[in-house]
Amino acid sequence: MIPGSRIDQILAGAAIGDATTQSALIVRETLRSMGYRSDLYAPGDRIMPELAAQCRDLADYRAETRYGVIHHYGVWSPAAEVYMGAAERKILVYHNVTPPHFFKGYSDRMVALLDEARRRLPEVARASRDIWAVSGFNAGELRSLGFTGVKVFPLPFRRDALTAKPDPGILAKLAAPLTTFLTVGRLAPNKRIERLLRAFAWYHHAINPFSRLVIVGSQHSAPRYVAYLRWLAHELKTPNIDMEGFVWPEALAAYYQRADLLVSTSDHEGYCAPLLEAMHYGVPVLAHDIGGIPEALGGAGARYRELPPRLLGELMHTLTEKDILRRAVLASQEKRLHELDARRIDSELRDLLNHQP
């Protein structure tokens, strides 16, 4: 490690609310605090205007002899091509590639992108001097492809990044005393939000009509899937299902503040940052026990395996009504937050950068 050297990061895109972008920003600030020069780069048309001051256009990147370049990989993009052509020490951070089969019938474009990302993952990994994965689940996937020496660098998360003040308009909109279930994340088929819709519909009609479901997340990945969810909500004849789409941090903070329970029904997650965000806001978490979710939770929250709508709805009811269980879940989440607060990302990065493969 050479103080004053440059370690840049290359991303497929930069967006507000994106866990990969947020983790890259944390890594950049940590590297700078360690004495490195460090910037973020992404394709210019994939940088949200609000992040223009935080992320530079990939067209301005020049492959020079520097200390290193980090590439955050989860989908195939021009960023991967630039990364593989870089002259410096290359470090791959693997965030997981969603299996393409989830998008079949919903988005041919995403199927092609994810197929390409999975097909070329070994090529990108072979070009890398170091391979880091944001969860043991992701590391296991790389090891199954024959790559040894994969190191786990859990997705960086800092509570002090969640500084947005709750939007008063959203707080007012959700002021009615309804039991509020929330799910957060892009509306993609692997999230299996249809399961949550069916569970909520059963709960709403069988247990508590004074309830609502709020679905927050970008709707751009698979518009056909979003259309299916809207159709299903109509078919279930259940009111109070709000599909809010992408929201700004102030709105998201308000949704968390009003939520009684965060529910993740996803079938594939490399880590799942919204679980940690919910913990920060004091919201109990219920998540499908798959992929990197157990690592993100670290023993906190509540997990379930493959429940039909009625049983999932009953579990949602239990976690909102049973004070003893609810308090136990919240206590487990506070313990997890203390663990995350005590994490020394700078020490982890220092050890990883000093590692000799």
Contents of the next structure:
Amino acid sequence: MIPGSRIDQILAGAAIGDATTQSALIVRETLRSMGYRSDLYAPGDRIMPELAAQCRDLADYRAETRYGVIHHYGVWSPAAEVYMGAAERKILVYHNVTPPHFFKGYSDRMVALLDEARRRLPEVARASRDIWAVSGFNAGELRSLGFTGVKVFPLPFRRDALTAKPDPGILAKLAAPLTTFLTVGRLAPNKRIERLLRAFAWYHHAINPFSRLVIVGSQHSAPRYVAYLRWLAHELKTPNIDMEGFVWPEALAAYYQRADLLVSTSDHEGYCAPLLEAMHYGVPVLAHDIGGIPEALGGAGARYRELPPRLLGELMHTLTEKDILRRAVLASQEKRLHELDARRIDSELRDLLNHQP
Amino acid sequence: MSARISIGERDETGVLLPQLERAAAARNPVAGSPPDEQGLPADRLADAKDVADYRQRLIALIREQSAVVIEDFKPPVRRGWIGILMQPWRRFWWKQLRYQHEKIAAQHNAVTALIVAALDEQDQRLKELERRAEATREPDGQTDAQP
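Taking the form predicted on its own as the starting point, write out the structure of the form predicted in complex with its partner chain.
Next comes the full complex, this chain leading.
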């Protein structure tokens, strides 16, 4: 590498609470610490105003001498088009494209968008000199498409980025002594929140009525799915379900602080950063053992497969009640956090950048 | 694929799964406890083929469930003697509140009935417009509207 040369990153959008944006910010800081000049770019209308100082408008992306350009790919977008037209060394970071069938019935637009993203993935990969995947699961998808040189660069995660102080208003709102289950992530059909609603309904009706389920995450990607969930919650006669939508980091910290267990019932995840956040806040994690989740957990937390909702509800109860199991889960999570703290993102990046395909 | 449960790096299926099954079988959930799998009217939304199908299913659900359910409510009881002592107090207050609650529910039902009637009106209007559009369509599939 030539010291002082540029490596920029192009994103489809930049938002607070978005794992891709967060990881791109960590990569930018690491590249800068390694001597590169580095900026983030995203289409202007897809940059959250709060991130305007962190992310530049893609319209300002000019042809200039760069060592390389990194594109974080999870959907086809104007950012991908700019990336494809770039002349410098292209580095694709694959964050996974949600299979379109999950959105069938909820959003024809999302089905078309994700279908296009999957269809054009080989084209983007072929145009790239380097292909990095944020999990082995994602790398496997690319290898099955015939791309053999894929390198795994696990989603960068740094605990020192989680500095928000818990919102006292949310802490007060959740002060009642109820057992609190939490799930975090954009509300999309692949998250299979309906399974969690059913498991919680069993828990609430059959085990402990002094309980609540808090669902945190943007509700914009599939409002019809959210309508289905609301109706299902009503039919399950389970009133203590709070669908909070997008929340700021301070509120999220408060929800983590009040949670007894974080549950993920997702059927498709490229990695799943909220699991790591929950570990950081000392919340035990129970997750569906699929996709990139086992890699994110790295042997920590509690994982399940093929459990009907009533047994999942029983497992949620066991993990909140049995001290010995809870302590085992927390100990495994503490070990995982130490591994993540010891990770040297700069040396990983240096190796990846020095790699000759 | 069969059920699996891991705690940390250990596979605990053999120990935990029978415990969970025994515990679930021994529960006596209160009336209205949910079924495990698909089977509630809301799940018809999850089976929609596309957005048009979803809309039809949604409107059908609204028509079916346009009234607020005001069936009796059994206040939950905390474990221990404090819970037992609190139970009559909670029941008393629920009965006091019920009168107001049902008044609000009746208003809610009236508003929802109006919304459902308005949906029906819109539905009929849309069908009429579609019928008229179809009638003006030329045999080759072009409409007769010209700029």
